[in-house]
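Take a look at this one chain, the form predicted on its own, written out in C-alpha cells.
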Amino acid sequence: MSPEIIFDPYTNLYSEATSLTRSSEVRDLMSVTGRADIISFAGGLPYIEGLPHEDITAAMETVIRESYTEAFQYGETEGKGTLKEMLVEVMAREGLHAEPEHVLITTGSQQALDLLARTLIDPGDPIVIEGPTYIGALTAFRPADPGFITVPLDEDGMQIDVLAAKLAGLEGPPPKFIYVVPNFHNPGGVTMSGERRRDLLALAEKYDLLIIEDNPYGLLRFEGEPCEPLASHDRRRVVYVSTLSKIISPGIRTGWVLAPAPIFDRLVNLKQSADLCSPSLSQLFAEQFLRQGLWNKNLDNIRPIYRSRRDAMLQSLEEYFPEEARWTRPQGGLFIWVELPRYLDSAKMLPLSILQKVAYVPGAAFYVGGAGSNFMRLNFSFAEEDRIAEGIKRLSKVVKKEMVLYRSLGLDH
C-alpha cells in the first residue's frame, strides 16, 4: 500500500470503476502477518515447504532442456494444448470429465474470476453470492457493480430454500449468475451436501441461470466421501474455476476456466487485451510437474499435514476460546469459520490481536453490506502445529478480555 495521499491531482481522470474498487483485507495485512514474531492465521497460504527440491529442480530442467524457446517466448492466448490435456486429468480425478478445447488457462484463478465478471456483468445486473463468500470473488465483482443478492451458509452450503424464495419474490431482471464455493468454502470451510447440489442445479434449470464453481479446494480432502463438482452434471450451465495454486504452489499463477464454448471465445478475447497470455515457462513447468505425476506425491504429503494441523486448531479452539464460541470443523481445505458472541467485533479486536502477535481475517471482509461483524475466518495450513496451538491460546485471551469489557459496560447483548 502506499502512503496515504492527502490531495489527489488526478481525480477527474479515473473510471468510474475504480471507485468500486477495493483493496483485499487479507493483502493489506500481509505486511504485518509476514513477520516472523507474528502467529498468522490470516493467510490462505498452502504448505509449500514439502515440495521435494529435486522433483522442481528436475521437472524445471526437463523444461529448459526440451523447451528452452517456448519457455522464454509469447504463447498462445488459450494456454498450452499439452498443459490443458493435463488439466483435464485433473479434472477427471474428481469426476468432471472435460475437454482440452473447453479449458482456457489463466494467470491464476483470480484472473479467471476478473474475466468472467467484465464478461457477464453490466452495472446494476444482479448476481446471487453466499454469505460470507470469498474476498478474491468479491474484489473481481466488484468494479463491475452488480446488485448482489446474498445467500447465507450452514453446514450443508449455500441455503438453497431461501436461494429459492429470493428467485420466486424478486422483481426485475434475473440474476447473470449464482456463484458458489462448493468444496471446503473459503472462508466458510463447509462443503455443500450432494442433495444441495442436486437442488442448486434443479433451480439454475428452472430460472435458467449459469452458475460459476470455483472449485480451488476439492483435491484437499483429508476425511470423509467426495462429492462430484456441479460442472460434472450440467457442462451447458455451469462454468467451472480451478487453480493448481493449492496442489501446486500459487507462485507459478496457473489457474484455468471451463466454460461452454461461446462462453469461452468472449473470455479468450478478453484475456487477450489483458496480458496477452499466461507465463509459457510457468506453464510448461505446470505440464511437466503433473506429468510426471509429482502432484499426487505432493497430495499425499500435504493431505496428513493439514488434517494434523486442522485437528490441532480444533483441539486448541476447544481448550481455550469461551463456550459461547462456535467454529465448522472441515473436512479438507484451509479454512475454519469461528463465531463469536454477536457484541463482538472482530475488526476492532483485530489490533488487539495484533498487538499478542497473532493475526486472523476479520468476518466482515467476506460480506457485502457490513453483516459478519462477529466472525473471524482462521487459516489452518500454514503454522506448524505448536504455533497453532500457541496462537490460538492468545487469540482466546483477546477474546475473553472483549467479552469482559462488553459485559462490564452492559453491552453483551
Ligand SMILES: Cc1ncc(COP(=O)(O)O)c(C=O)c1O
The other form holds:
Amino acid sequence: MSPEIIFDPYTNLYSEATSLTRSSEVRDLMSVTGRADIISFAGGLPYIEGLPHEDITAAMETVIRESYTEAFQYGETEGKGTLKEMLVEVMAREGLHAEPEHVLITTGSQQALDLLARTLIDPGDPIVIEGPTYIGALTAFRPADPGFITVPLDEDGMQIDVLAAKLAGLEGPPPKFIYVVPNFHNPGGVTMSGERRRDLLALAEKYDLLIIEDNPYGLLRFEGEPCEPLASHDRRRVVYVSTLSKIISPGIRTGWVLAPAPIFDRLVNLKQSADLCSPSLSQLFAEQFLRQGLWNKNLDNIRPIYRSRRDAMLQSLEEYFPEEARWTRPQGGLFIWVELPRYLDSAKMLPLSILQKVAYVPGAAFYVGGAGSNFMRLNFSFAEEDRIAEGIKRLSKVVKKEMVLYRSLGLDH
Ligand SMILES: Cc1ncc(COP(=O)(O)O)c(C=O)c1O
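Hand over the structure of the form predicted in complex with the named molecule; the form predicted on its own is what we had up.
Up next: the whole complex, starting with the chain shown before.
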C-alpha cells in the first residue's frame, strides 16, 4: 500500500474482487531489496547481465529496420503467428508437440493465470493448488474467490496420494482445476517425478478434471534427466502455461498458454478486454531472438552460472545454517526452499534480517490460510557467489539468534 494512504475515502466504491486482492509480499519487499546495500535472495530475478548484449542490440535493430510499422502498431489478440511457430519449437525442446493455432500469446504468463482464473472460477468453486504454491498464482486466483484445496509437496512434487484421498473425500462439486508447477517449483525447488506425473494424469482422468501446468523453469535444468511435460501426454485435460521471462527476459513480458480450442476461444475474448493484444515490439523482438538461436546461447550461458550459484548457496547453508534446518537441492530453476525449526516465524524474523542487510521471502506468503511460517524461499540466480556466501552467513546468525531467544523463553516447541 502507498505510504501516504491513511484514510481511504473510496472504500465503499470497491468491488468484492478487489477486496480479495492483496499486495504481494514479494512486490512489497522489492522496494527495500532493490537497495544496493542489501543482499537479496527475495526476488525471482533472472540474471539479465548474462544476456548477449550485442546480439540483443542487433536483433532489436533488425526489428526496427525490417518491421517498423508492425512493431509500433496494434497486433492480433491471439499473438503474432510467426512468434507462435517459434514457441512451438521451444515447447518441442521439452517433448511437447503443439500447433501454433492453439497457442495464445499473453503479456507474461502471469496474464495467462489471470485469464484462466477468470475463465474457469466462479466464487466458491473448489480448485486444487500445491502447498506451497507460486505467489503470483494465488494473486491471480484470489479475486475469483475459489475454495482452495491445498495438497502438500515433498521431494517428488505434489503428493498424489494425498490428492487422491482429498478427491475421494470431497463432498459437493469437483475442483475446477489442479494447478501445478512440475519443474523446479517456485518456491519449493522440487520437480515432480515421472511416476507422480503419471499418477496425476490418471487421477485427472478418473475424476474428469482439468490440470493447469505452469512451466517457466523446465529449460533451466543444469543436472539430471528431464521429465516430459504433463501436456505432452494429454492435451485435452492439460492447459499448459509458459514464458520467455526466464529463458530471455521478464522485461519483454511475453508468455503463452496452450489450450484446447474451446478454452482458447474464451481466453482470447477475455484477453481482448484485458489489453487488446500483447506488445508488438516485444513479440517481434522475441521472434528474432528465438529465430536466430540466441535463446540457446543464452541458456548455455546462464545454466552454468545458476548452477555455480546454487552450489555456492547449498555449500554456505551446509556451513553456516543450524543443523535443525532442512532445505531442497534443486536440479535447476531459481529457488531453494528452507525449513526452519517449527517454532520460528520467518515473517517476524524478516525485519531483523533486513537490518543485517539480507532479504528472503517468508514461507507463509506461499500458502493459503497460515501454514508455512517456519519456511523461507531463497533465490540463488541473482546474487554473485561471494555475496551469496556473505548473505547466508548473515542470515544464519539471525536464525541462530532467534533460536537462542526462543529457547531461553522456553518457546522452542
Ligand atoms: C511458477 C511461475 N509462474 C508464472 C510466473 C510469471 O512469469 P511471467 O509473468 O514473467 O511470465 C512466474 C514468475 O516468477 C513463476 O515462478
